[in-house]
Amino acid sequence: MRSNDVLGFIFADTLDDKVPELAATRTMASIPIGGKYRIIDFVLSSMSNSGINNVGICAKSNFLSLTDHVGSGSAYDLSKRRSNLTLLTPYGGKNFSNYVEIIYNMHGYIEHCREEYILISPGNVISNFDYTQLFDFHAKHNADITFLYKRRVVPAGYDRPITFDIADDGKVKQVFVAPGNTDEVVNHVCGTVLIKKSLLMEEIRKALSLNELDIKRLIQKSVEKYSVYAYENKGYTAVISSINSYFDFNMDLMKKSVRDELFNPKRPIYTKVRDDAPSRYGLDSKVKNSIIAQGCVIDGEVENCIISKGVYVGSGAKLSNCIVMQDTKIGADTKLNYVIIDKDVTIKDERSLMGFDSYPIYIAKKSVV
């Protein structure tokens, strides 16, 4: 199977309702992470690095931030004569949990594209994955449908998670929806699937005619009708399905092993470029185990923090275990611990806020504290 015969398709609003604070003014896929990236950078970069030349992004609402970030796709090498990035907004105001109607509403775009296969991916997954492995596995087993799965305990926030019982050769024997014991390590499927476009649209049209709108039920029935396989992603993979998982992932970036795997120079992660001057550190500043983007001014103390571009930390301020998004101003002698601060926030002098690792405090975009 050739990579350029695969259409990439991303659902940008995946599990928006599980992070209402962060997704109040943006889609899940455009939530800032790691100081300079957005969640969608990882799946877009993985698709581009795997040779996929045509990608569609489906978003329901709050897509201004997403549109501004991905632009024409040039940052991801998807704006050439034979490559394209298309933002599909809006898709008719349908309920985002009803994937059957959403995909059908996109049938004009999907069927117009020249690619024979479609790779569908959720917008809340962070991984640097080589999809050519999935393509080769699909072709080798002559599969009709191939899902990507991860061996793990189902993350919090998945109300009706899908898990598989898989044979040694990767063939799916049984599909479970919302299994009872959520503390066990299972074969968790979070939405990435490779399928022939014609087969997908045939099943979607049939489901609509029978009023079978539950996509998870369709997946269960597909095992009886088609050759369904599953391929394991053995690399580092994070899913954002709650405010805690968002916080935990950013803290994971402090680990060198995680950074080395996610930011593999052989498969670079691309993002929108914002040119800023190098960050400036005051004479009394102290920085420990933190990621500081460019354009910052640090006059206080920072430890175990993710600091985005253009952030100012005043003299005498002490930040620990915080995520600070771009262009935020933090006043002098401020004490912050376990706090997530959105963009363009102003925190005045001598303020004190403290959360906990299992309950970080969130400050909304453009707030003044």
Given for the second form:
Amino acid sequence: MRSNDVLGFIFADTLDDKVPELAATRTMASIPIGGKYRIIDFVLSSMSNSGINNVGICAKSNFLSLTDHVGSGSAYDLSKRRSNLTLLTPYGGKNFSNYVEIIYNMHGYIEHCREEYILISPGNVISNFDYTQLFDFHAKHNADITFLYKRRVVPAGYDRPITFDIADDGKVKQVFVAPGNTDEVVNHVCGTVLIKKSLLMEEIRKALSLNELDIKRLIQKSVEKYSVYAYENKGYTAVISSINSYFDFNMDLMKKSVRDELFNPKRPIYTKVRDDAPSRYGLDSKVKNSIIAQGCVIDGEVENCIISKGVYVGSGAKLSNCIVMQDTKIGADTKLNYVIIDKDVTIKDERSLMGFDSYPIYIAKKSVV
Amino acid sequence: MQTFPKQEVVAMLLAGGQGSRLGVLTKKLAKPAVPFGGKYRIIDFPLSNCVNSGIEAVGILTQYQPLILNEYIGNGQPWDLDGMHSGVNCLSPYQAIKGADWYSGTANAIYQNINYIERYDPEYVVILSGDHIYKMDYNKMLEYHKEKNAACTIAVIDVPLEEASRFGILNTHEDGEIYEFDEKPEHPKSTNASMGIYIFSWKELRKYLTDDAELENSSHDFGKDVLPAMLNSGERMFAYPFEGYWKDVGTIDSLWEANMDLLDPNVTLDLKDIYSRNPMMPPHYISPDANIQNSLIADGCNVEGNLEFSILFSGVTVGKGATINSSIIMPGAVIEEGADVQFAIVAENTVIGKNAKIGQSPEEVENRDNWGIAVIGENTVIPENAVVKAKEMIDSEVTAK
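Output block for the form predicted together with the partner chain, input the form predicted on its own:
Let us now look at the entire complex, which starts with that chain.
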């Protein structure tokens, strides 16, 4: 099977409700991350770099920031004669709460696309993954359905996580929908799956007619009927499922190994371009162990921070362990520790805010402190 | 034939010169494509000025080493110059029935592309050059040109009297009408230096270009031939005074100075609304061992060393204990551990080996005449512990020896 025979499909609002602050005005997929990206950039770039030409993004509400960010898809090379990025927002006023109805609602789009397969991805995964590995595995095992999984402790935020019991060759023996989290390392599935479009729609239609609207139950039943396989993503992967996992991922970027893997120059992560000048460090600036995007002016002290595009840090200000989103202004002599500051915030001179590593403080978009 | 919507103004950007005074920096690169200011190339400035002035048709005249320049301009999308019936085109010399000609002078380059200009049926043509750093609204100059009912308007900047003899000086009447050109005068009568920016009414320019092309002993140059011919025929020619930052970056020293100007809070040039092609790189990382003062850093850099009064372009790596002072490090260069780079320009993808010493500060040189900026050309590997003195120019051919 060839990559151009696979339709990419992303759910932009996966686990929105687990990061209510960050997702108050946006979808999970369009949360700013890593200084210049949005979460969806990683999945979209991975799909584009894997040779997928056609991607649909499904969002149920709050999608202004998402549409603004991905635009026509040209930043991801997904806007050409034979490649497209399509935003699927609720139409006909229908808004469903379960995946069976949501997918059915998109059947017009899914069936209209010329690809034979569909690769579904949640919108909260961060990984620079070569999906062609998954396609090859799927073809080699003549599988009907192949899930991507990760060996890890189920992250906080997954209320009914799906875990697999897997045979040595990758065949799925059993699907568990665990009622709670443990500290045990398991085969965690967070929603990336490859399947023939026709098979998906057949199963969804059947489920609808039987009024079985739980997609997790559907996955459990599919193991009995079809040849279901699982492929392990052995690379670096983060999922955002709480404000803590959001904070931890950003801090992970200080590790060279993580940066080298996520930002592999042969498989770049694309994002919407903004014409920012290079960042400017003032005479009294002091920056240690931090990620700084372009367009910033840094006159103060910054340590263990992620500073996004167009941020101003005033002289005498002292920031540690903070995530500062784009175009925020931080006044002179202000002290901040473990604070997540959203876009366009103004923090005036001589303010002092302290969170804790297990409980970072969050400052909402456009606030004035 | 496809018809083009009329454009009131067409800009023609002269980008064919070799820029030999930039030495190893322009060995494989046209001067307008030389990197500037941490993420730009020189040509981004006139191109962004065009777009910000509402000029939608821009012809770039290329001749010397056009590969990188052509690739960089591409379809013009980063500058919004990818319109359906307008936008940017790279115009290189071509073969025609009469034969094939290189562009023999600046005026000849425009003459050979009369067809390109006429497609748009313009009223005015702006002639720009690709080796100046400035921000300017060409619209204001055009308004002035119309107001004066001029055939030609030349932008001028006030320079200090003692430097005036380095420039082409325009002597004008009180109303701004030019009565004399004075190329690099020993005793300048005024301080109005030409910025190399011309607006012509197209009908007049077309006539003078055609006349000039007939002259066998003409060098087909705007400054030497076309402008004097217009003046001698009594055409209305005006000087348009420009106020703001403007710098010719045709030499190593001026290129270095213009970059350093970006670090000077007293300099008025701001980089807002200058567009460029952006490389896809993550934000830069500053390690716990780094020390950074008064510098510009672009995306994709990894800094573990010490930086002062310097500019890092995208994707530069600075190793532990390396020191960079008053220098410009172009995209993809690697400065290894313990290296010491001072008053230097290091070109793209060059590697400075461990503990190498590149360049010297003016204080370290006994005879100030021997001091200058050290330059390392692109794709050069400087071995460990090597020493490159002030004013030296090194490239991969030198290191191979």
